[in-house]
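Listed next as structure tokens is one chain, alone, in the form predicted alone.
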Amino acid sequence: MKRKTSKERTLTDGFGKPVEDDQNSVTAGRSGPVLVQDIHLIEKLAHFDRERIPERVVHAKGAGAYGHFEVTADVTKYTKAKFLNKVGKRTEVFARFSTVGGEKGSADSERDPRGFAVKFYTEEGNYDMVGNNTPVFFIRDAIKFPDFIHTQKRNPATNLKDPNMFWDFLSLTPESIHQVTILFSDRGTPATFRHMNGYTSHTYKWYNDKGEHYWIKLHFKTEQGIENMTGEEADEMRKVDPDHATRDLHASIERGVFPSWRVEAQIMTPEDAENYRFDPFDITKVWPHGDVPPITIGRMVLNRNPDNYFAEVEQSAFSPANFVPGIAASPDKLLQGRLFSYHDTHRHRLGANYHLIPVNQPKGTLANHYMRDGPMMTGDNGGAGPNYYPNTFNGPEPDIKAGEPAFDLQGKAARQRHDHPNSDFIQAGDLYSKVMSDQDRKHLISNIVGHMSGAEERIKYRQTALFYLANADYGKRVAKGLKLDLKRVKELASMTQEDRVKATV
């Protein structure tokens, strides 16, 4: 902790009045009772009663740090975003890393995706990259998200983690197989926050001054090298130090060893996207590097720890809807839901004026709008200026140049299933057979078998059939580990998903 200067050392109440005694309540006589006129006591207790804000529903436990992003390649052909308009240009950033499904008190070494969020304080406002340490996700439609997260939390009857809930949902959601395969590999237990990559996962749109647009994905590649823990090592770390990754990030920066990431972009033209072999907006799929080679565009370095965890890390609020001119959303259905949900959850957790919290305020420009009033209005609330638009009192005006180029939409408005012809199982199978080593596959099977062993047999069969569909060896080895009848697994794998579900209800 930093020592206070002499001017800062006088204890005051919340309004600046000096406090003469912070160890003894005002009482009638030495033994009391306590008098209600002891305002300092009442305010101290009242604030204590309210000092816990609601926990994040997801990404509850995290660590953060400040640093900078530096442009290393010319990308002005693709985007007019000003913070990307010059090689060598630096922009201040704040990054937060987190576990996803666990509570705030969970261990850093839990098997879980890791949140990887970066706030860029640009001269055109804040741009937030809100991703994970994996390039894909479990579901492709936001309407499934509350159900998915419920299955990762606690059983409503027992208040215990429940493998039946976990695997029942995943086995009913075949699109999850790619992310499940990553999660139960050693990539599901990163050694530290410094030794993992980050990804936008979603596809986004970049557009230039000419109105041309491109579809992009960003990758933050750790320059420390990838380091993961085995399942056994992660279990042991939970016992030894449940906060090891939080501790590691802070300690590394404190001793001057600043973590860094090489930032890469995959860029696809609209014409290529139109005829691509996978749905380019499906977050359960990657763009293979052979199809869309990544190019290095920048470097991120974290070099300053927060002064106060609550003020800066706990109250930091990221949203994939925070864009700047030159960057916009794609038709990705999961992203479309997140564009609403993130701002909404911040309003619930931090209040309507959460954007006024210093860590969330823009630093490269001024916020200038007509939103007024509400709880925790700590700014000047627009001062004497108008609180409506249009007006003739010199209020802020829209800038037509800030808009994104239009793109065509077509099709019927209805609840429609994803019907892209390419299977949900191809990339998971390729990951298993072409990317993983023998040791990786051994750990993957062991982790899955250990976790799924507590689920009901019918659920084991249904999920194992999905592994078999991804890769026959994958399914066979899981079936062997769980002591399942392989003939039954193959039979289920040969069915449609609807029939497979009927057969295992």
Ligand code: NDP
The other form holds:
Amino acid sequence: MKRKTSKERTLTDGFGKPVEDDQNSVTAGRSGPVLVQDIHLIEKLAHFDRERIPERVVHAKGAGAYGHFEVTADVTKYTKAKFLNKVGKRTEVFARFSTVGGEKGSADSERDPRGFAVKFYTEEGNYDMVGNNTPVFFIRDAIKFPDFIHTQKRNPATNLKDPNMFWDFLSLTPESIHQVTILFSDRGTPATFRHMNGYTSHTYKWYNDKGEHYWIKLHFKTEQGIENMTGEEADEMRKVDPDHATRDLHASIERGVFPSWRVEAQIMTPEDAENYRFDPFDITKVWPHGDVPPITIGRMVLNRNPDNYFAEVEQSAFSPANFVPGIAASPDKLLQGRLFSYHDTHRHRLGANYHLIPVNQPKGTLANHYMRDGPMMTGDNGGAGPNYYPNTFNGPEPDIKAGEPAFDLQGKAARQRHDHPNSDFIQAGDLYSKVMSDQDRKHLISNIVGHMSGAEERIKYRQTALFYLANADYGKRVAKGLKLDLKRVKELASMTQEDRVKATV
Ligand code: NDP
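Switching conditions: you have the form predicted alone, so give me the form predicted in complex with the named molecule.
Next comes the full complex, this chain leading.
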């Protein structure tokens, strides 16, 4: 809390009228009932009654800070985005980090992916990178998202977190195995928001001045170094300080220790994407560094705390649909759903004019459009200017150069099934066998066993068969920890997913 510096300290109501007494309601006599004509009291209570807005359905608990992004490599060959067009160019950013499944009051140390969202206030409008601290995700199609999130929340009957819901869904969704393996490693409990990476996770399109396009993924690599908590440390932190990561980010910036991230890009040509050995738009997979080596393109530094949490962090609204010229969507099916959902949820949470809230307004340019009216229109609403297009009153005009180059689409419109189901296990297996240390594997197994022990036996078997398919040692060790019959796990692992489900209903 900072002391007010202004000399003008007279308390007023919301409309500026001085308030004579803020401690005693107007009553009839010393102890008599309160009079309804005490407008100040009524206004104060009525506003308090409306203080809460809907919390985010996901990513409810979070912290944020301002800073800048600086370009460190020439990428003009790949994108015409102006904020990326010169080495040394700086753009103001606002970043928000969060857990995903927990409510607004939940602990920062919960096992969960961490949201990693960055708003770039560019000269061509706001560009939002709305990613996570993991390079992959649990599902590859947005149609599964509401169901997936329900399983991470509370049981509708008991209002308790439920290991059966959690593992039932995941074991029925084998594409989740890669993300589950990251989530139950110590990367599922980062030490702080400063000590984790951020990833676009999705593939996006960059296009240049000539209209040529490239597919890209961005990685924000922490310059503080990756630091995680063990499962036990995270449990302990929940008791000691449920807000530890929020506190850490704020305190670090207050004492002048500014967190920073090196920003890397993986860039793939359309020809390479066409011939790639798996779907390069499948968010359950990374592009292995050996195939697509990351190049460093910039650096992000956070150096200013918000003055007011609700105004700037709670009301901040990010959307993966906020692109600037030079950046566009890919066909990633999860991304396509997110392009709709974020703006939509902000309209529900903050109102139709949420773009007018200062943290969400562009800072590098002016918004200039024909959207008018609606609740909480706090700007000039377009003033006396024209409110329709086309017009001959010098209203804003579209700029044809701002558009994404035309691209071809082909194929039959249908609910298409992913046709490489066995590929779900390869990268989870690689992570387990080639990337993790012995200690990482030990922690992974004990985190899984601890969490899954509350689930029904049949669900444990179904999920453990998936671990076995990713890597036999992985499956064996989970089976041992859960005291499952390994023969049965192997039998289930040898079946198709359909048969495995039938055998475990
Ligand atoms: P590499 O050996 O080139 O890269 C492995 C990467 O894994 C590291 O660079 C690091 O990425 C990340 N990593 C290291 N330890 C862990 C851990 N305990 N948990 C999760 N990630 C870790 O291999 P590939 O690129 O061929 O990928 C192999 C596997 O590594 C993948 O299947 C995937 O699971 C994982 N991975 C790959 C990433 C990629 O973009 N290629 C990114 C992250 C993980 P970082 O520096 O980003 O932390």
